[in-house]
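As structure tokens, one chain now follows by itself in the form predicted alone.
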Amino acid sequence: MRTFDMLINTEDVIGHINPEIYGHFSEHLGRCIYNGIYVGEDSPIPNTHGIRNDVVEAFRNIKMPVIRWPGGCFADEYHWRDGIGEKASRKKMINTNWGGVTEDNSFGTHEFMEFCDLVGCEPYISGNVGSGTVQELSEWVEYITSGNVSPAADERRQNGREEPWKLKYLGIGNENWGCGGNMSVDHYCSLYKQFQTFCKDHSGNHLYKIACGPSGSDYDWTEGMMKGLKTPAGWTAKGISLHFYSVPDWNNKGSALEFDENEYLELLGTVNFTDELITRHSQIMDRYDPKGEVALIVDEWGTWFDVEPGTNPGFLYQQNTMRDAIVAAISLNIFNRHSERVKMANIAQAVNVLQALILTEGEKMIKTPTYHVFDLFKEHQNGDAVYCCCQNENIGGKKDVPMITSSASVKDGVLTITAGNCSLAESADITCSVHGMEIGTVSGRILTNEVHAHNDFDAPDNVKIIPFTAAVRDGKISMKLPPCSVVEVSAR
């Protein structure tokens, strides 16, 4: 066992947590929507108009704040008016990125917005720059969010929706220096602004825009970026996103369960890598804005590795084991210690794909060691991130993994601190002192399991949260942290 002292203090805030940081991502990829979050009316799996009841059940239960929609790569030849109105008569296509397989549009925006009443979150559409036009993404905004009389609104009414919906986030684009177009920054920065000119504010409705950001360590990219999205009149959007996910190697994404203590840390230490990306990103953007007025949008993360032997390599399927949770951990933990400038992040993605919170077969539905990270760190959202430093040894690897990763808040006068021991043989005791708040009582829960360890259709709770026991020893907490767990202390 090794013991390591933390320092928490209340009154140094950091950021806010915005409840976004939570976020989720769903595209019309593999058995994501399909088969996972929609089944269909005459489906005999229960579900609302379609929309499965226990999928819907399950991200209430951790508090899903947004997700985005419809992809990806998808979203950039998604044409909005190809998923209205009557299911018969909608506009079939080919899914080109992914596996080649029809698409049937019946689950468009109606459904979608449906989804998100239902499980009680922000939509954030994805809208079509790369193949689509001005005209075609100014309607579709219309279409969703205007209560006047016109001829876009008028549209919906007749596809029995008479009020218009709330949509808060607006993405122009996806990944518009790849599969969005291949685009040079500037060539993309300047359709951007012509896009999200004619993207208006209606009946009350106000965007929160979001820009293509860079992919990974593009400092270039954000450079252009925040050099072109300001006017005289102000900035132009609210926030520019960023694509990371966790590979070492693209050209060996590796098994998502098998792997050997090597392959772990190699992985770690690439999850850990966030935190710079994160930095030098928001150094760049503080140059160009530094009162925090643009924001960074994490809105694709996660873990990608080999898809299961026998499934269709196009759909991305993988397990989900407690190396995920680790990752989900670390990750989360980034993001709220620079919650300052990052205000939204979305896991890639919610259900059957990647990093998946959810994994379905037919009438089936478990629930991920990941899925129970984001239960752990649910209480973290609306909080105040405050200073958590705890210190710490390295287990290894090329990049040196720290053996803890932490973070803190204080939400209605409640310290929620988050915390996972990353190696996999020994223990970690850690002592906390709180400075600003005394501390009375403190109660916790934990995710702990051998690193291989997952659910399957045929053990579901085989990976779960139980309770955990931390106590209050001359006004500090203490807790023991077994090898390859994740908890959450809540004190008061």
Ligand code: AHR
The other form holds:
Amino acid sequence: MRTFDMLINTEDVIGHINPEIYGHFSEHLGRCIYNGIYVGEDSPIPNTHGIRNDVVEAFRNIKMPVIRWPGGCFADEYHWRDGIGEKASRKKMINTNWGGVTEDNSFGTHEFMEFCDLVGCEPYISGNVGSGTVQELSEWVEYITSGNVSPAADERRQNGREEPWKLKYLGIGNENWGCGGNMSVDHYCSLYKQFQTFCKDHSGNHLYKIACGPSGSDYDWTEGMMKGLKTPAGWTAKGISLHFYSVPDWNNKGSALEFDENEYLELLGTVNFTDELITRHSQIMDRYDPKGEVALIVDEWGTWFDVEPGTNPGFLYQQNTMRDAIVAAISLNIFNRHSERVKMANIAQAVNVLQALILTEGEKMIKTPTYHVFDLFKEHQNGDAVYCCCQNENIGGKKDVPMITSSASVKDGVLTITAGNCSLAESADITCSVHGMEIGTVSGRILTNEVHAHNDFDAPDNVKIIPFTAAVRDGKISMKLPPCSVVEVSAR
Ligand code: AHR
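I would like to compare: after the form predicted alone, may I see the structure of the form predicted together with ligand AHR?
Let's see the whole complex now, leading with the same chain.
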């Protein structure tokens, strides 16, 4: 058992935690949309207009705030008119990015917007710049948001939707430095400005436009975008994206289920790098935008392992263990601590792909350890992130991995602390002093198990949240975290 002192100052507010920091990503990739979110109206699996009820219910429970769609790389080859109108006459196409399978477009704009309505979350649409046109994207925005008489709005009415939807988040291109067109930053930045000019605010709708930002540590891309995005009339984007997957070696991604302690530590070293990454991109952004008018939107993050043996390599289906839970806890704590600049983050992906929250097999559905971390952290949404510092010790690894990860926020007079013990061998006895708030009562929940532990279709609750006992002693909060655990403590 190692002992630690933690200090929280509720009077030192770092930033507001936008609910969207707990956001998600869904792509026409493998079984994320089809079988994962959408099974079609004729399916025996309980559904609402083809959308799985069990998945909707699970996402409602964690207060899913936003979901990005239709990609990813898929977005820059997606033509939205292929996915509207009578399903039988929708175009069939090849999903060239992901397995070369047939995409029948039965899940399109109306289905996505209905999914968001059912979950109660904001839609985040990623528009096609790589292979699309300015007119196509402009008309998609008009189709979705215009209440006027216009060709696109009338087309929507003919397809059964009288009222326009509200659409806040609009991404203009995805990874345009790579699968979205292999562009240089200057070329993309010019295209971005052209495309965004014609994406208008219709009928009282206000778009929050997001430009394609850097891949990982490509600081030059951030510099180029920040240099080019401003016009004499002001910023042309509300946010730029950042994509960062925690993969120590892209040539040897390793198995999601079988790994040793060295691989575990190496992965955690990479995850912790997220902090430096955001700090350095933010420093560049601060130089051009000292008022913080442009947000950093981490709209793809998570683990990426080899696919499960016997599954389609193009489907990116991987299992999810307590290791992923620790990764999620470290990442979300980092985003909370950067909530001044980071206004949205979207884990990749929601169902059946990469670091998924949910896995499905036919009518069965399981919640992964990562899902449970989102459950533990949900009270941070809309809170104020406050100063939280834990004296720390490294547990090894080439990059020195700190044993404790933590963050804290205050909302409606309640202090929420989320902490993780990354050690696989030792418990952590944390004594937390809280400045600025008198602590009366505490309650908590915990996720803990052996690091390889996971849920599967025969043992769906092998890893689950259970109550956690924290105590108040001499006005301080005492928390004993077992090895490989994530806790949430509420204090009032
Ligand atoms: O999430 C899988 C893929 O990773 C996305 O399609 C792409 O944007 C990224 O490279």
